[in-house]
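Below sits a lone chain in structure tokens, taken as the form predicted alone.
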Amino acid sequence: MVHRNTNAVRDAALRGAGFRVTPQRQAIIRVLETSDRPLSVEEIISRMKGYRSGVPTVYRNLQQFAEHGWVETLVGPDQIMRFVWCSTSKHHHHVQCEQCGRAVEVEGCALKRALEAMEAKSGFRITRHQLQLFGLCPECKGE
């Protein structure tokens, strides 16, 4: 599901997080919100119609968005880092199609017991995790 915000809501979220509302930030968010698949920085820049922005600027903004939980990074089978817009701030994972690259957000996590067992074995207190799931979407598997 692609999460779409109005400009006013998006701008209020930016301001609320302490960001200046800039055309580049708005364009980055708009590109990610309207994509059904994770995008590389180069793909984001190429879709920012009418806005000139350098790779370092886009990376910096994406990093800041990730710190706020708006964006997650996914590394695909090709080992390229891509970014996906998160429609929820609740804990979730993404499932990505290995064939077409489409990604969907799946809320919740059933790893609680496994993480507790890992903590007991390792002595670590696990503070976060990232699970990458790959498969075939309904279209690619022929449904």
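Definition used throughout: the rigid core is the maximal C-alpha set that superposes within 1.5 Å between two forms. Bear in mind that the values here come from a model prediction, so they are computed numbers and not experimental data. Numbering follows the first chain given and starts at 1. What changes on going to the form predicted together with another copy of the chain:
- In this overlay on the rigid core, D78 has a C-alpha that sits 2 Å or more away from its partner position between these two forms.
- With the core held fixed, L111 shows a CA shift of 2 Å or greater between these two forms.
Just the form predicted alone so far, so send over the form predicted together with another copy of the chain.
Chain only, nothing else included.
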């Protein structure tokens, strides 16, 4: 039974990070894990099945998850925070389709070279970066 196993893994991860396992946390994670796009707090709550968390609870948990590298917080030009689940806490980036909104992780980071070039140009030592990619997903580009 795959589902049960997934839940067990998730709960273990929560406990391992010092969290108590609450239905709210489980619901938040479940929604994010099964979403194909970044979600706002409002969207996360409205997508919960069987359990409805309060707004502050969702914000608090998302912030904690972000500190653990489990979610990435994106804030676009509309000033609204949106959250994506990260399958790995290794450095990576996300591409989002400008047509349908779908977002996927791009494993790894191909910026090493480019960053070296920019270090040379600027004289800065670059220690951290944040890259947001936008474009057309396979489905939308074949149209």
